[in-house]
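To begin, one chain is listed below as structure tokens, in the form predicted alone.
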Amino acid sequence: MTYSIGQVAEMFDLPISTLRYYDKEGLFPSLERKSGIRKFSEVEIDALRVIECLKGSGLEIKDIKQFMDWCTQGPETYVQRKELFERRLDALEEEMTRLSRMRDMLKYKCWYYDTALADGGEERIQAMLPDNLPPDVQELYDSGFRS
């Protein structure tokens, strides 16, 4: 089965111009054209899933192009491809840790102000800081402020 550029754009919620750019950058090396019209096969759809994953993980187009080049070179580039995914995974996990700490701080501050509003002030909360908060809140505080 083949898909038009419009169908692929809709499937991935991407502008057609982005798909044209990817094609121009050589990210679809085996993309078929009939009378100048791009015909996307399952090969390009699978490639686009990987491209969007790598792009979403923070990889630049030039590095994605390198990955796609390695794919066309065959099994001798498995090591480089695996290392690229390992680096992206490490970076993503670091970002998730950072975001988790930020989420915990925000949750703590929501609890803080809910409690301050209910109490009519911050005195009771201040008396609990830094180590006598309710256990679930202490966990948020420690994660968000002490990491």
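We call the rigid core whatever largest set of C-alpha positions still superposes within 1.5 Å between the two forms. Model, not experiment: these values are computed from the prediction. Residue numbers count along the first chain shown, from 1. Compared with the form predicted in complex with the DNA:
- Going by which superposition fits each C-alpha best, M68 and C110 move as two different rigid units between these two forms.
- Superposing C-alpha atoms between these two forms shows the smaller rigid body rotated by 26° with respect to the larger one.
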Contents of the next structure:
There are 2 protein chains.
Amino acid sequence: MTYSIGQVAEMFDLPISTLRYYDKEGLFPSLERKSGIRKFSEVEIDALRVIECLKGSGLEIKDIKQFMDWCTQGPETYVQRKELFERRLDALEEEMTRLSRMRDMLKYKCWYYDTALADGGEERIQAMLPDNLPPDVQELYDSGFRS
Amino acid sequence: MTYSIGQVAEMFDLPISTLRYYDKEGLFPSLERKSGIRKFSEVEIDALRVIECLKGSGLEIKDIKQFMDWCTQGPETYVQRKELFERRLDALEEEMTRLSRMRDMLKYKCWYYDTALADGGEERIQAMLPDNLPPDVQELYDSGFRS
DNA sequence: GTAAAAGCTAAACCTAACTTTAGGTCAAGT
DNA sequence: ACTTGACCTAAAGTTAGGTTTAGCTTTTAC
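What would the structure be for the form predicted in complex with the DNA, given that what you showed me was the form predicted alone?
Then the entire complex follows, led off by the chain already shown.
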């Protein structure tokens, strides 16, 4: 069973142009054609599922291509593939830590403008900075701006 | 007290060209000059601290400019500013949820290649898919690929 | 058998956020 | 006065990840 580029585009809700772009970038190393027309098989469908995941985790296209090439090469590249995912996992956990601090910063800003609106001005808040905010807010402030 | 563009660049560990770019984009609405040369004051230093935070939370330059303009306009824009931060907070929490699923996917992939290496092949794992993985791994798989 | 729909390619275009380049000005020290 | 280093601008270049365009060919439906 094979699928046309249009069917695949619909399955994954991707523009056809994106699929052609991925192909051009070498993301479907074993894609076949019949008189010039691409025939997507289960292999490419699986590849697309992996591509969506890897892209979602922040991997660049060229690194996804590398991974696809390793898959084509067989079991001798298990170590490389595993190390790729380990590096991605480390990078993603760092990113989540960073976002967590940014979230605290944003929560602080929300409190700031809530309070400024209630007060009708920023003077009272400014007088509390940088060390005399309400304890729960102080925590957000320290996490968001000082670490 | 004012600072030269070079001093500010060093303080924030940013290239001079980036500061000029920010200025061109309108991120320092009250930046002054003496015979053409930029004089950065505390106002711009504060602005830069805010810029770094907003950028880190994913805001685009044009939205940061909007925020700076609102700040210049005074208390009548408190509501807009607050809503900007609330929208950012929602977007960031959605992004963290997404990354959390991606992390599970990556953890699954790490387990997959660990196991493939130990087994010397993927056959045993493939036979367990998609519903008969070890329970802890199954959880990662379901979270990473199916939700 | 013909017309529309779907497919193809190469190449140009797009956006964000900078960076680099080219050519000129300003300021500080000797 | 002069040299050197820091500063200036406008405009072009860069990168990633596509998208659009123009001009074709192939397939499908009637």
